[in-house]
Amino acid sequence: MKKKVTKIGVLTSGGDAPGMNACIRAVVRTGIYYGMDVYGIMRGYTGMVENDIFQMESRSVANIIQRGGTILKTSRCKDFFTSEGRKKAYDNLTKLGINGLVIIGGDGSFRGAQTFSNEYDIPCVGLPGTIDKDIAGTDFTIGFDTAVNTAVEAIDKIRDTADAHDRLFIIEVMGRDAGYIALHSGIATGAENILIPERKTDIEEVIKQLAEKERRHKLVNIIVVAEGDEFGGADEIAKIIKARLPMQDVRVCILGHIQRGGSPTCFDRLIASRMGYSAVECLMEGKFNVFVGMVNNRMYFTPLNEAVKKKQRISEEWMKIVRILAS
């Protein structure tokens, strides 16, 4: 595997996250300036197995950087998790020549370039393009900073109107198995409750921190919840909280996929940028089938084959300033 990359391949799967949009314009622009042939491919590996593959140039990403979503389209392909859409998909990229891939999604898109890149001799780097931000290997990813906030700014005004009322709001955020969403938008709009996949939650405690404030007339309380909760999100956590503590004027707020959309933050853009420039690199000089992230503000290198092993981790350290600023 190597042997010298001239054409490359880009695109984004799995669900989308702001700043795709800036990481495809570098890796398209980092590309041409060293004189190689960049296509885009649409809807992730659909695009692929479908050969819905076309070349890019300078232009083609004149003023994205500041739009959400993805102009190349993302899905999950199921094709491409047989080994006859994986040939299909091997035979497209080989009739146009291309002899290299750059992958901007999450963990699941990175076992299918793992799978993809054992079977054939076409190298791959990842890019962590997920909202998530459970990808080992990396401080961020791409379209969490956006993501978090977007969230900061929906529960800043919840707690407006919660305070208005002296009602408790459960707000649910995203983050099937991952709390980070959660983690990161409760602490900074001072949630009395955070509750993350990640973490067994205590409902009992939950109800006991919850009466006691209410002893103390403090109405007004905010917790936020990840999706992937174990009780099943907010519906399931305010069902319980109702008739354990039925004087409790209890709301359910769910954000949903407003956390998906929007202009990328000034930081997502920057790291999208890096990182889509760095991935071309790593294709120049021959570091094949690695995941490209950013640790202590350096590019850091993960072979694929690790990075879809591992999870990102929520230390205890939050935990406990989670305990302690919500007391």
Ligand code: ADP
The other form holds:
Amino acid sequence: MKKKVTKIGVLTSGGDAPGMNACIRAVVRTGIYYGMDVYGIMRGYTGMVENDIFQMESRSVANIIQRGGTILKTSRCKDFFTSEGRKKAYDNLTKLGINGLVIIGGDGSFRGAQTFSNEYDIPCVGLPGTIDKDIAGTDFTIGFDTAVNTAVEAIDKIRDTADAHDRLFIIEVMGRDAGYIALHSGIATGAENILIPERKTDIEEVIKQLAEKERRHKLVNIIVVAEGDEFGGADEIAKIIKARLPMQDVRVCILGHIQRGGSPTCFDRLIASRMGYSAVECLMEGKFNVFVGMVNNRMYFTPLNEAVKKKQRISEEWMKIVRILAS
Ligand code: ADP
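Okay, that one was the form predicted alone. Can I see the form predicted together with the ligand too?
Then the entire complex follows, led off by the chain already shown.
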């Protein structure tokens, strides 16, 4: 018989993502609705180790659904990698009687939760909060839609200036070693080429395409590069293109951290609310040590020990569409 979960802690860990606040709100309010005490844990696992934990009320999460970042703050916690650190965390939780945890973060945070729940009898439920969308077992992650829309808005603006000056812009987007933000934002902005880590970058092919466009006097070009592209990012690509095609007026724009911030999109608020609610239900129903995803518009639960980075398989058809539509 599984123990009844009556006091839960919620934390945000690893890289921040827009929609984390909407998710915290859902966890807090669902927990309270079902009669649980809910505690906010500050700065990810650091708050567990350092006992930075406070009880939350329904009002504690008022007016945050539309805010980016995370009111609980986040961190990368070195101490949690050590058994001493995790023991301290466990002692702090048990002092307060916390007997269930909801962890909003990426695959690293899930690995931490898995390690902790193997050692101690505190069930954990993970929620995928990452702009990179690089976790297997879910079609969406909280924050991806907002990040990709921010990238689209920025690239649209850059296209205006590219068009005014007949320029080639190489735009670098985030995603760590995943190319989802680049792929989605590149397709949505009509990029001439999209360079992602999941597909080997053939620089000769990129140059050939640009040279062919130069012959046709098509000088306004946008190339979207994922930060994790093995070829070396926007600066590196620009250097080579400038050397090989001196006629091209090449500029680089690295979008950077603007992609992490800002008000979450409706879609991110919806999935954050749904997943947050579902995480509390998991703890109530004894569905322990899983993370909550969504597959084909249904909640989908994956054991934390199977939480792995998703390697994107890019269909060749997508890349063909990019080439045809950008001609
Ligand atoms: P993300 O969750 O965004 O992937 P990280 O990979 O940085 O971010 O992980 C966040 C935190 O999770 C780490 O700083 C650490 O505190 C904890 N963590 C990650 N992996 C482990 C592990 N194997 N054992 C214990 N804690 C871990």
